[in-house]
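A lone chain, given as structure tokens: the form predicted alone.
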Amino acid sequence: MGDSRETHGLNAFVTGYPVKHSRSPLIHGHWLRTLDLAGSYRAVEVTPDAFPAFIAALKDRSSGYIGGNVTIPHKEIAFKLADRPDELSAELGASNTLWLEDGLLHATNTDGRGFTSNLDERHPGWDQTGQAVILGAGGASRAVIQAVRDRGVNEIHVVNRTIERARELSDRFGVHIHAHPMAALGEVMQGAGLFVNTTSLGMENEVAPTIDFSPLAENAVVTDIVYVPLKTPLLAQAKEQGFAIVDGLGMLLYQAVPGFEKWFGKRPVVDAALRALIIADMDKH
């Protein structure tokens, strides 16, 4: 494990506002049970105004927590308040995973690793392409752009309704990132081996546009970071058109792994049982 921490009585959290719909407690609770660890992981709703005080209590150890996950809308301020954010967090300007180590609050962002690990599991070889198309330029797209770039894909086209948002990301992430308006989607898809939807199109009654995926490379993979529904309208379209698809659930599961290991000292496994547990919960709601 590398240090002398006891795994009994360690407590971690997920915080956001709101946070009641988070499935992180289900994920980490499953791992605590299967690894027979006595720690806890719970959802803690914290308003933006109260968040600095929450982090202060974490730092001085009065909160009783050793670390946790941070979700919307606290990721940017978590990065700013951490003592030791890593390079991934620094480039993104946002952190989703916090832990205490050597008296300091460390921070990282595991969203990108979650994204690539999901693709590695569900469609190995996805990164053997020189060109990717990422639909959307919101906060969710940042970690995806960073991760795809860091895996060596050297031409990444970000397509967004407002091109200014896409340009901000091309400025942030470097020369491999190119910004385009929606009208250019068909053109920039030509020969691409990866298509990623980072928007909410098709989620919760949002109408999904009809997309012709035929310009993509024949062996291209289409993925969506949305996982409710598991097969989003865009994934359904891509499958009907004969393309390999990867749903977004694994991104949620894999992004949770590094934090658990930091807090509880054991590396958990993303397996079929965990996936089935989360899908069963999704079916209830």
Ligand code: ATR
Given for the second form:
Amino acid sequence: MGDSRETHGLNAFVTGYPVKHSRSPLIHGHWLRTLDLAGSYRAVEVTPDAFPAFIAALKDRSSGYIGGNVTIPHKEIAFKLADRPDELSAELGASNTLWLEDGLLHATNTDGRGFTSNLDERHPGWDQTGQAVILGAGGASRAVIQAVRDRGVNEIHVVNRTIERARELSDRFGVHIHAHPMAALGEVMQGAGLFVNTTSLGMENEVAPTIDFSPLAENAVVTDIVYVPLKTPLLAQAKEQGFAIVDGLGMLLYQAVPGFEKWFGKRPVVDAALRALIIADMDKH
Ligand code: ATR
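Return the form predicted in complex with the named molecule of this protein as a structure block, the form predicted alone having already been given.
Every component of the complex follows; first up is the chain already shown.
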């Protein structure tokens, strides 16, 4: 992608089904405005049946888009339909960011980078631990496992209510990933320096279990990829018990950075103004 992206009228999308809850238009709209770029970024609801045609129109350029984000339930099919998925998406089997380059549809998955950039900003040194505990084994857990592994944390314990799902992930992501049932949580937390919640436990309208974080290393950090509410019950408990915490909003903001840069040619920054904008929007709903 060359200088042409500096010109006016570049259009990007976020597509999902449903898509109206997506905060991506707010994030990218903020960056387009603050960087004074003329492009657009809009939410486009596409049903699963219509998704292949949507991608075909992207590829043949009749849609007018240069790329976009893909969210639930289209991440797996987006990966399959892309011409050039990168290694990160290939291992995950899912892509959330698409862009046209040299006439081909490229795809990556930026969730893991969003996760690590957020921790890098808010708790530098988080990766200087030999051991991490990741609660949950759903779609969101995969990108986190991959990212934590790729940063060199060499023992990762995946704890999940349904042990089979945790085992699938330990098989997929390598020998240093271990699967455990919920009952093993206390035991595998012993000495770990990073605890990540990737489950919906503690989201609004969900009951959160009580967790004793004391087996963690003294300087451990506890983070949640859920960001509604910003301070989830699990984070509140960890803080009360004296641990450092990092909320999940930054992951949402940072995962948007690589896509924006691909489509619009400028690297945007995640700053306090952007965070405040999204928090104000959360307060409205
Ligand atoms: P996502 O793509 O957002 O990760 P998901 O694939 O539905 O969503 O995964 C949700 C995760 O939260 C799973 O790890 C799920 O555990 P199961 O694999 O056993 O279903 C976990 N989860 C959701 N509700 C839970 C609950 N009440 N207790 C324990 N784990 C729960």
